[in-house]
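Single chain ahead, by itself, as structure tokens, in the form predicted alone.
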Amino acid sequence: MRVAWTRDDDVWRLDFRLDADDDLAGTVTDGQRVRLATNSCRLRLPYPVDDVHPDLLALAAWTVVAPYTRSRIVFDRPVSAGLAAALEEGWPVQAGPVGGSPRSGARLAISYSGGADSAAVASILPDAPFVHFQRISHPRVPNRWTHYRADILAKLAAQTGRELTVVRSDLEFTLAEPRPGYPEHHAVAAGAALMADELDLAGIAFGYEMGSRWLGGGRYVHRYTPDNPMWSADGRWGRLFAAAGLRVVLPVGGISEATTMRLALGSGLRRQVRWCLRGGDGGACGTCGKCLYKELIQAAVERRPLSTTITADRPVAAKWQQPPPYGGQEMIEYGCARVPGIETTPFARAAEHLRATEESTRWLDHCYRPALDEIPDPWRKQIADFMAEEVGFMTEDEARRVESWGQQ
């Protein structure tokens, strides 16, 4: 693979050659499989920056090539030893050329999206400016995705009235297969990483949760994953983003979905909250599958009845018609123990196959420890205090809870 930066004002444009060894077809950190749909991107970024290092620019483009990349990666300017050495270990892949120097800053800003997650972090770190990535059209990429308002996603994080970046890519449409999105999940930090030298950037923090860090959540293996290597702090991406001089850090990275979505909701920026991605002006769709799994999050924290139109027989409720493992069980589990009158709803069956109870799912109101072990020593202390005085940490009964997850 052989990548090159060109600047024109704002815009930031990559473009990549795939060497023989090379293939078009992929597979993401995450086991999902990708197929590649053309060959540059652009960043627009919110003013023209002369400089980005080249460990940076380096960084980004590694988030759209990947998946694609099987032997080598040469870029178009030298880059530190250290994060040649990061992307040997990690894939591993030869890269350079070697013979740049390494990067710092000071400050952590956060990777805000503007759902439950994101604005949970944002209440932990008050001080801590925005980096929003926003999608917008590729010139030579038909948007087969067009429900999806970007849009109205960047408004929201103009509301909130905290120092924010937005950077505006069409990398997501890099890719013909499954649907417009990030080649590597780390790719929405492509423009903090652009935009790290000038904002002073030492960190970028994102919303994930404990489900996604430590019990294989989402479409990932059902177990625990001390050695995740999406988001373990020294797994091959933590140790990438460390090279170029940009950790990663995981405020909310111990806790459950459960308590982002109750610190979101307490926080100041509770009207600007929205997970949807295809809600207008007028709010969240209240159609699609992710609202239908936020909303039992939310009702089960609100301790009230699921306010949805979506019956079990709509395909986005079909997964809930199944036995488990399901994708973010715990918090299924966790739903399924509080909201009233469940048995009515679409999880009606995953609620007869889960068995759970309030005290069963306990655990998931509290902070896991080993979670703050992860944060960088600059950080690690607001975090901890904020978990001590807001959340509360597990016992040793609940934390084998996590320990033991998918082996129950």
Given for the second form:
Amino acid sequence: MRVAWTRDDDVWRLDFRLDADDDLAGTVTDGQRVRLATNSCRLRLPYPVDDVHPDLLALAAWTVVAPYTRSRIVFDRPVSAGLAAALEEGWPVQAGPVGGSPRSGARLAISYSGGADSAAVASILPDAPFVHFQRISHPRVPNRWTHYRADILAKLAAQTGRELTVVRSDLEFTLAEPRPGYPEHHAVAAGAALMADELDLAGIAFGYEMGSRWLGGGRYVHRYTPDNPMWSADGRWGRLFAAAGLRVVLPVGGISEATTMRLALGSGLRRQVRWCLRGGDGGACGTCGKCLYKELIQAAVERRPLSTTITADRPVAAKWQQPPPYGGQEMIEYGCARVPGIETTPFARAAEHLRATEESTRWLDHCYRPALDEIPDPWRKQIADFMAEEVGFMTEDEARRVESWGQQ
Amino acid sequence: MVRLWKLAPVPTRLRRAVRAWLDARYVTRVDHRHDIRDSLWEVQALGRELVALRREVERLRAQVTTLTERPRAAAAPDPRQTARWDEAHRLAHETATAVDRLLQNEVLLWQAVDRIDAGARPAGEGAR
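How about the form predicted in complex with its partner chain, since we already have the form predicted alone?
Whole complex next, starting from this chain.
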């Protein structure tokens, strides 16, 4: 793979070319198979930025092209030896040319999506600036996903009143299959990488919580993952970001989505929290799968019956009619154990299978200590103090629930 | 009563006086017949009106039923319209798929060009 960046005013454009052994078919770090749609994308910064450190440009490019690169990555500007080494240790590729010096910064920014998890991060780090990724259409790819209301999420981010940098990008449209989206999960930070020198960033805080970091949640492997290749501090991505002077920080990596929900709804950002990608100005759509899942968690946190019009026969509720395992299963257990009248909801079948109780899910109310050990020095104490005061730590028995996840 | 006059001879004056007294006191047979005919006509007219009103009530009741049912079962859209929508959807879908393939072929084409060219060209060139 060969990549080249060109700048036109406030837009940085990435072009890439496949080597002979590269292919349109690729595999993301989490194992998801993807297919390339086109070989260019853009990042529109909030204002023109002349110069971006080559390591940051290389990092941003790699979040887009990594799935398709087989044996070689050639950048258009020489990168630091450390960055090239991080690439060659993390992936079976040769990286170059090498020649630049490494970069560094001082501040920590939050990659803020507007959902409950990143709002929880924002409440833990009240002074950290936000960087928000906003999807825009790609000039060469017909946009068949106009129901995705990135404009609303950007507007809500602006309403938080926090220091905000919005980077608009069409990089998600480089994916043809399964659908437009981040080629690698880390591509959400491509804009933050390009702005890192401007904002003097040394780290970027993500809203990935315990399920994603330690329990193999979402579409991953459904088991305890201390060596998570995406999010562990010394995994291949963690080391690559660090080599670019931009540490990956997961302030909520030790707490569950129930706790991030509680923190988000109890914070000053409550009115701007939005996990739904479809809802307009009037609020979340209330009909998508994400809304149903998050409603279960919110109802459990607020100890009230489920408030939804979605019934068990709807397609978005289909997976809860099947036996486990489920993505985010720990939260389904948590919700089924706490929501009154669960037997009349679309989660009735799942609740029967899981047979969870408040006692069996109490560990999800506490913080998993090893997550704090992963947080780089400058920011660890602030986050650890917050956890001690607002959340509380897991007992040894509770920590064993994390470490035996997926073995039951 | 009429026949009485034929059965017994009654003096004319008396007969007139009795008849005048009777006429003043009772409606005449002719008038009575008229009255009955008028009443009958009126009853028939009312009957016809009642039938018309009953029909009107039935019509209104049917209209109310269709109006209350309309939101539940929306009228099927014009089949010509739905055919055009389906056609537009098919075209949009096939065009998008074709564009996807075109873009992918372009990527592969550049890959082939580069293979021949052995990497002399910078990646930024070409494809806009």
